[in-house]
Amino acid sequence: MATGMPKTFYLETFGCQMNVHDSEKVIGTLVQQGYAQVQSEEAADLILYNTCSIRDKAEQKVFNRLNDTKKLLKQGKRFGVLGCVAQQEGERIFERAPYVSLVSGSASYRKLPEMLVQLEAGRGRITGLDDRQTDETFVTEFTARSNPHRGYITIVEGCDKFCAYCVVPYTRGKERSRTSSSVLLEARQMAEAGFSEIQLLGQNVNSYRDPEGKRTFAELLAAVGEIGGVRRVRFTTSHPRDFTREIVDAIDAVPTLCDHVHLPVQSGSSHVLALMAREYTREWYLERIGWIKAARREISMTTDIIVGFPGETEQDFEDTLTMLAEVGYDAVFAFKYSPRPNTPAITRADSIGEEEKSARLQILLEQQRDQQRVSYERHLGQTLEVMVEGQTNARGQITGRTSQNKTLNFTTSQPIRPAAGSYLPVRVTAAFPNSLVGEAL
């Protein structure tokens, strides 16, 4: 990057909503430093990948992408790896991909300006791998919100659960929470700026512990939902161990809290849950599902599942299938187990072959698809409020999202297309396993 020349950057994000929000912080900082964001690696001076290391495929994808784009080195490009893989691998990334110039974990994004100065001065092998325990990870002066209507607020960083398969405690550090005052201040500022949907984020968002001692997580949810201008409040991801009846009561009491709970179960077998160090049993989890089903509002439920964890027997897998049937999830995000560095499970013999893992995953997905077909059909004839997302698909339908976080593609007889971020009542006329179809009223 020649001095005095326009500085451009390309940023690609892998992983969860927390990574998406982290990327918003990175983009805001780079723009403030005089960089312009471009939409392709070829047009960029600086190519950044914000990475995820939850699963082996996500990690490999980043290194594959780096390998594919290293040919751009001849054009003077510089490369940077950010996020969880950066924190996990550290300076080993320079050994694996010597053409990378910058490695930074999420706890160090506030130091990006000084790292960029070093980069522009021609230095290579610049690292930002601060103590993962810092609370300063919450404080980023510049945030570029990628969606003008829906915004994220991180309220909890890190994780203290140490599930046997998970790298998060090693890449994000211990659990630490923001003060409820700072969360509410940011939420009010977002509402004043026109954001009508706010999503509270955390690796275990419901593990929130207010450093000021003013509010529980459920009370914070309700307080955000009562801010003028806020139409919808979401939260993710919850841990069953910290899921309380108070959260369900808040959803019932505050209409702006979305009627959707994502509660990862990971396995329907108490035996496997113990091997995973999940700190609850099948019965404990189902008790919380009972609270959700007993709510006055109909609350949509989604989950995460890992198949083929070391030690999972055929009976254990069958317990997971019966869990799907008993709960009736509206969506399941299911994956084959893959060993992750530094985790306790990596020392276990991975006795279940890839072929068997794949077979179990396919059985689970097919059962869930059948369940979702029935589940989505219950909305036929209902009128649901959608937030317009502004996309038009190949059939000319407009894409919206319901409070239950379901995609609803719809048509309208009005000559003017509804604006992105607007809210409309839509009557459901057709249902598929992963989406609904309707007509705007």
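Positions refer to the first chain, counted from 1. Source: prediction; values computed, not measured. The term rigid core refers to the most C-alpha atoms you can superpose between the two forms while keeping them within 1.5 Å. What changes on going to the form predicted in complex with ligand SAH:
When two forms of a protein are overlaid on their rigid core, residues whose CA moves 2 Å or more are considered shifted, and K77 is one of them between the two forms.
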Second form
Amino acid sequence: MATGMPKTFYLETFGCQMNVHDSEKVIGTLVQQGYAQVQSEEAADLILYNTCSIRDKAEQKVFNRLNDTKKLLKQGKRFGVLGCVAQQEGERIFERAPYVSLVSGSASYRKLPEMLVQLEAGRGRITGLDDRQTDETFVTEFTARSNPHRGYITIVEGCDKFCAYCVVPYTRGKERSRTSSSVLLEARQMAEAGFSEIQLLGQNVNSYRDPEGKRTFAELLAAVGEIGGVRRVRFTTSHPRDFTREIVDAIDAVPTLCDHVHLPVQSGSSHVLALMAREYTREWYLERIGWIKAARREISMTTDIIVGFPGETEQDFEDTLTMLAEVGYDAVFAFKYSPRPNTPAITRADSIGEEEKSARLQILLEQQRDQQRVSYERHLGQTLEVMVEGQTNARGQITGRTSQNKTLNFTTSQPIRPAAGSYLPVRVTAAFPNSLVGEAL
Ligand code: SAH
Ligand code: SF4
Ligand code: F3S
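How about the form predicted in complex with ligand SAH, since we already have the form predicted on its own?
To see the whole picture, the full complex is given below, headed by that same chain.
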């Protein structure tokens, strides 16, 4: 890196919302260390990839990406690998990609300033590999938020659940929560800065335990929702084990809490759930769904499913299909099981063939699409409030998002387009399996 010149960096993010938000904080840290962000690898002194390892495909993407950019090496650039693949592979990354100088998992980001100093001193093979040691969370003075209206706050980091298929407990460290006072302080600052939507994040957001012992998760949710200027509060991802009736009561009591719960079930079969070490049964999960359905507000539900987990029989898969029909989810994120390093399930034969997994996934997605085609029609004629997202699609419609997190594309008779981040009532005139169409009132 040339001295005297502003140091530049390029950062690309893969994976979940927690990675997206970590990147906003990493960018904040780099900017405070005197770096300037650039939008291409060519223009950067330091190239960073914030990686995901949830399925094999995600991991391969990163190594392909590193290979593609290797040709930029001769111009004296430095490379860093951050995130879940970094923590999982550790120093092995230096063997696979010797031109990488920095490898750090998310549980070590608080040490990034020191690591950057070492990098600038010309050192190679710098690591931040925490391996489930720390109780600290990553809090930055400056967060480079990418959206001026909607912002994230990570309230719980890491995971202690150890589901049989999942890398997260190994890649993100042990579960640790921020104090509710610090979360509320950040939420108030965001509201003052004009953020009207706040999304609380955690791999198990509702397993939140206030280190100060002041608030439960539901109380924290309600407190964020009561901050002046906050119009929408979302939270993701909830774990069924930690899902309480109190959360439903909070949604009923505080109108700014969005009427949407993402509650991953993974399988509709208690047999498979036991193999997955999810520690709940189909009936136990359905009891929680019953609480949500009994709420005074209509709360939209979405879920994640894994098909083809080792040992999943035809009957188990049928149980998942009936589960989807019984709950009536508004969206399902379904994935084929992918064997992952270090996880308990890796020792079980990946017994369901690729073709069978694909076939099951196809059947599930088709059934779900048919169901959503019908269920989205319940909104026809309703007037829903949208937050304007900004883009206009090919049909000249403006994109908005409802409190239930549904896309509602709308037209307006007003000559002036509504600004991104504004809120409008829109009457629904058409329904599709994944979106609604309407007219602004
Ligand atoms: N903490 C959340 C989920 C986090 S990972 C929870 O417990 O529900 C996001 C989703 O990726 C999971 O819900 C699961 O459906 C999927 N997933 C995780 N590991 C996977 C694997 N090995 N193969 C396929 N899908 C996986
Ligand atoms: Fe992974 Fe299970 Fe933790 Fe979710 S709860 S992040 S699926 S180990
Ligand atoms: Fe991927 Fe890590 Fe998130 S594995 S899904 S980036 S927690």
